[in-house]
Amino acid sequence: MRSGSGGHSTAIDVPEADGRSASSKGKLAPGMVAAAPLPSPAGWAKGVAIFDLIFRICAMVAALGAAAAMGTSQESLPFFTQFFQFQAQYDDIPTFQFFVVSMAIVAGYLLLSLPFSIVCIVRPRASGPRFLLLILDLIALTLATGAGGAAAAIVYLAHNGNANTNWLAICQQFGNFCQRISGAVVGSFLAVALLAMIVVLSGIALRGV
């Protein structure tokens, strides 16, 4: 700013308003990075509970399908004699009976556990229902693994036999029967894998609660 009188002028320096200082108040210093907001523990636990419900439904369908496939496996050969009729059905082998009962129990348990899984979605911070489901899931996993493993051993003998004990392979004659029991065993192993994932998810969720 300049003011003049009698030909003389005086220069007055007025500092300019630094607009950048006002605009830079909300900015971070160079080299600093803004921290991202951490996810809410409740939201994370709710996501785990949703996956738990999905896996639970899939495991229930797999266990029920395995029990149904094994329980309806039956085949009769087109030839027979006066005293014998050649047929194969699941209740001829006690292991297959155990398989059907076990997988039906697992499927029934998974159906009854769905309301508790929904409670874990509504109340993701509740540890009581999760702990109860974890214990019961471990029992169901053990039962399904035992039934599937025992049935798999019999299915292997049906396909390949055992020369040391003179057990003949029957799948060359009873092809449809062997296909159904093999599919049932595959379904049981799928249910076991899903139950294992459910147990892992429950453990992770309980640790985060």
Given for the second form:
Protein chains: 2
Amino acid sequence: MRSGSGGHSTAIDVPEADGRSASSKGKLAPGMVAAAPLPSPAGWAKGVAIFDLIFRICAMVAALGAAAAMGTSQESLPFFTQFFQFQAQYDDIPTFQFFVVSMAIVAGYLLLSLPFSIVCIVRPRASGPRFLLLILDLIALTLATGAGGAAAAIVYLAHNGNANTNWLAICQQFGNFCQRISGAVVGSFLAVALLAMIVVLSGIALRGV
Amino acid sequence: MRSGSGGHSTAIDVPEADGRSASSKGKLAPGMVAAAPLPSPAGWAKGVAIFDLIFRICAMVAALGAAAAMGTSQESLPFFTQFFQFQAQYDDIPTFQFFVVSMAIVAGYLLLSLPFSIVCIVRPRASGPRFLLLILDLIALTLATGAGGAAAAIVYLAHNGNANTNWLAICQQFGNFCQRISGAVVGSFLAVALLAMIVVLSGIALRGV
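Please give the other form, namely the form predicted in complex with another copy of the chain, since only the form predicted alone has been shown so far.
What follows is the whole complex; the chain from before opens it.
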């Protein structure tokens, strides 16, 4: 347009194949107009993928911590009778066994998913590994939430008991044990929150890809 | 390529701006090459959106059924003393109250989300409502899974008891009550599975949009 308005302008007319930069004044480098909009979504997807990796490592640590805290919870009371010593540990209650196994599975899955997450950083536009991670993350999220909810219900019962069903609270006797299992439940909820954010990040990335 | 190979071919060289169909032989209508790939993903996204609506209605029915089954569970034993009648109902146990409230919230949310799902059918390429639904579905999924897991832990305890903590099984006495609450837990797991599939469908739709 500009170069066509007057014959004595200083603009240099360069014949161009694609016709996109017909109005450039010859001072711009040839790649700038075309290159400017491209890196923005790719860099943005890369940022999302990096956050995904960070959240994934944090969720792995939280799940591992929850499994370890629950798995090592054990308390023996200082008094005992001739035939019996009072002690509590996690495998007295099947729900807590399920919790330990589930959290260990989730932590192991998150460790194995790290390479895929790194692939998503290196190639932010690949939607295949991203979609695979979305489905597997969702399964891990459901497993962790179910285990965390189940353990929370039992921990609540251990703290408060239930008079209607004659289930007595055991936390008066086993204080340290109850503290340990409560901490494990908090860790599992942290892992659940991080996994939910990872799934949302996957949605953002799939939307942007 | 083809039209440039020999000067005496029957192809007609038409000067074209974008250079995409330089090898067309002049028999195709001008819009066909560009228009052919377009309707396919749109119809595909519409199919995904219709499945989303169907799954959403099924999940709503499952969540509502679970809440109703748990909320109406009540059993009185046929014998009673002068001061006390033995009866069990869901609000004897706080976990079951949480279950009823959570499932009612999930069912209400799924009812309210139906218009958004219909918007996604009418406009399959709109990624805004789709992404909003993904986040809210994820919250509903977590809530339903947590409530289902917690109720399942208590139902297991009611069936089997726990000798280590002196929590006795109550299902010998309250058989109908236990059947009812077990059914409610199964309904919640059905709702969880459907919600997980809805989230996966959202991922597919966001990937295709």
